[in-house]
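Only one chain is included here, represented as structure tokens and corresponding to the form predicted alone.
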Amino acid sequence: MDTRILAGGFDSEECDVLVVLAPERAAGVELTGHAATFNRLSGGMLQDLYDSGEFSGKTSEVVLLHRPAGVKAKRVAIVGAGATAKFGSAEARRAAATVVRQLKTSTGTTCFAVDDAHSGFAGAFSEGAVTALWEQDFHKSTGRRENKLSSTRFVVSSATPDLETSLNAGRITAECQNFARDLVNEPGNLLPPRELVRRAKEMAEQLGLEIDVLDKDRMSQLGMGSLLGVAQGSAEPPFLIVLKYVPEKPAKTSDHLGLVGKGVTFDTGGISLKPADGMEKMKCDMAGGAAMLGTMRALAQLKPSIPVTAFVPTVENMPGSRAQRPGDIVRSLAGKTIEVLNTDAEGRLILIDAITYAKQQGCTHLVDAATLTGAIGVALGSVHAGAFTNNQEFLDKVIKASKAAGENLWPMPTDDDYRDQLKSAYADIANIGGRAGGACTAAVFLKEWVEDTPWVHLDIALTAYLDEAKPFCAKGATGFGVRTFVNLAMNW
């Protein structure tokens, strides 16, 4: 979709649609900016729609109307801005997504009025914008929920290079989480690990991304038996994925970012299986290496100034005649043993390689982000991730940008004293720690090879997927985890 800035006033602009944010009302609060104006020019008809109870401006509302007085547009939808004091970029988001997705179908221009208040949300409004067009259906021969909108137009009171650069960086962003997206809703049979290894090659090749794919042997030669073990059970073979972005001028820092994201393709569990109920969605067991993909794709073209690598270790588990058993203990990268007692807590254990890898590769600072346990679930819900970390000081770096993307994230707690549910008689290790605080064992797991390197490990396990569609968001994946990663390495 085209989108761009156009300076000058929303009255004069012919389009399909002209959107217009107007804020929820409370007692005593005027309209003011582009939703007192066109109040005026259409001759009260926003307020009629407020003082006949059809529009109260809450969050995600839209009304619709057709060829109003004052202005060239065809149609107005009036969104909800929600509360004037708590407007901010996730706010903006969501109301260009909410219009978005209810008139794509039927709308070929959209214009956008955007209030002086409101121009610094350009790129999330963009976003918003972008995101809302992805569908989960395009398997579908039949049926399909067709896109007809071509062009998107903010209209603002003067056009600024600031402006224009963050509106073409949130659709970069938004286009690259969509491209997430695709990856997360293939199902198993489409996406197995070579098939992830092929598309991440041709993303590279495209965009100029540096890429080593380390295939089973080359693994096998440097010792990841932790990554190796979950694999066994497959005729898929595994891969560990590296994209490397390096910027064009050496940076100012010595800081290297690294990104881990879990990639098991499809999740059986395992000789450890899962029920039959719901294992169709285990094809999403690979949302956090499509996040770092989806976040490479980005950053090949978005520049930021420091160096970023990718790691995605991708797999599939398997409970083939080879596969590995509970019980079974296997020999990581580091050098630490692991006795596997559940083969369905096979996520953690390709990642301690590819973290491992990650550090022997040079990257000063570790965010991974992985599907990791249903315990983050029983703990936040569908609403936040989980986010934990040995440095405070990185965590806060890594909320700060969650919070400027739109991606909620919660602190969760990674003391030494869950350290003591991992203990095992056989092995260093063990890979659970038991049904209590199974979030936070999972995670101190991850820690024990990370040591002293800053990292921040995201459990996306609940925000990757979305069962039921929303007003602003189509039901599958979300593509979470990708704006936060750009946000972090752009201003970094």
Ligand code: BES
Given for the second form:
Amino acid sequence: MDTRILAGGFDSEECDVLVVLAPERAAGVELTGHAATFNRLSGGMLQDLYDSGEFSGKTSEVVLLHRPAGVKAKRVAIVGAGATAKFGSAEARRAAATVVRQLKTSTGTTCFAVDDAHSGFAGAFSEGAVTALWEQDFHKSTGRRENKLSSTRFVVSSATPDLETSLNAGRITAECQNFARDLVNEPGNLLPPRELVRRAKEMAEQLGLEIDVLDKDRMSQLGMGSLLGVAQGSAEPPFLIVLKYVPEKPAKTSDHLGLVGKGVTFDTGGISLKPADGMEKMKCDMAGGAAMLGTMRALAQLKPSIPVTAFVPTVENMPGSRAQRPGDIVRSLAGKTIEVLNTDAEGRLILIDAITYAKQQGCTHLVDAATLTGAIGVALGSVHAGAFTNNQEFLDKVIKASKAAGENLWPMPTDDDYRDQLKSAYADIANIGGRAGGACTAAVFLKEWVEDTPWVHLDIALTAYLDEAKPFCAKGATGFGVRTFVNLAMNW
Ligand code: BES
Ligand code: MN
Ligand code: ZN
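Moving from the form predicted alone to the form predicted together with this ligand:
First the chain shown before, then all remaining chains and molecules of the complex.
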């Protein structure tokens, strides 16, 4: 897909579809900008649409007009923008995604008429368009569904270098989000830990990132007993992927951002086996790790001014004759011992060794993303990911990045009182804390290893994967987190 900027009007634009945003109709709302221009050129077609009741301008409404008068475009797609006062980058992204998802099988060139008032959302428009092109159909023997959409243009009144930069950044970020989604949708047989490693290496080579992959021997020499305990039930060996971006012109700061992502390529639950129903979704249990790989892929191109290192512990959680047993006691890299009361609470066990390793590697700030608990879905559904921290200021910074990214985070508590639920009679800590507040006890478990390093943990168990498509998003992996982490690093 090609994004370009054409200065001037859109009436002479030859394209298959011209996209015009139109506001939600309410008392006193006057048409402005391109909506007003199109209405005038077409002899009042937009006004007719409102008057007929066929279109009210709510977000996710799309109406197609074939060969309207006054423009060269073969079709005009009128897209609801919602209330003007509420229109922001999230709305821009969704509007672009909604219309592209509807049009991509029937249209070649699409031209977005971007109002001056919306030029600050250029990046969001291009992100929406690129993420909307993605489908999870590459294992169909009939081949990938064809995207006819061959080019996307943005018509603005004046093309500035800033606008070009943000369109480009939006495209890159969205492509990397799609890269993460492709990893998440791969089933467990096609993407075991070694395949995740292969893809990370391939990417590092292509984009000039430093990569170090710790294998089982190195991890056991270091003493990562907690991570290795989870892996021991699988014939597939575990790895810790370390991907490093080093800026050419570093900023005057000693900050070093560490991104830790859960990389369980398939989670059966282990000996504490999960029920069969829906278990196939557990191929998504490396979504946090995939988000970190996608983020690094974007950062290698967008080049932030701070060093960023991703740590992706990757294992398969299987039952088997060598599998970890409930009641086993393991020793983590940091020296603390853990009683594994439930082998299905495996994410936290691999994350803590990666967190300790990240601190040893000099990271001053840590963000982790993990499909960690079903409990976060009980609390927040699939609308928000839970955001936990030991440092309010850092969380505020991450939330700010997430707002611009249109990814919803909701703050959750990590009070020390939750620690009581993790008491073990035989080891320093237990790996589960009962049903009550399950997402919080999981976060507090991680916090024990993070100690004083500013840290934010995102529990993305239900935001990483959609069971049903939305008008602006396909079913399956969402790539949640990539846009937030890219913004965080770029605006550091
Ligand atoms: N990978 C799961 C969490 C999950 C649930 C991800 C639903 C995506 C959708 C995690 O490893 C897990 O099994 N968590 C347990 C923890 C429990 C044993 C304390 C859970 O949520 O039931
Ligand atoms: Mn589990
Ligand atoms: Zn899991």
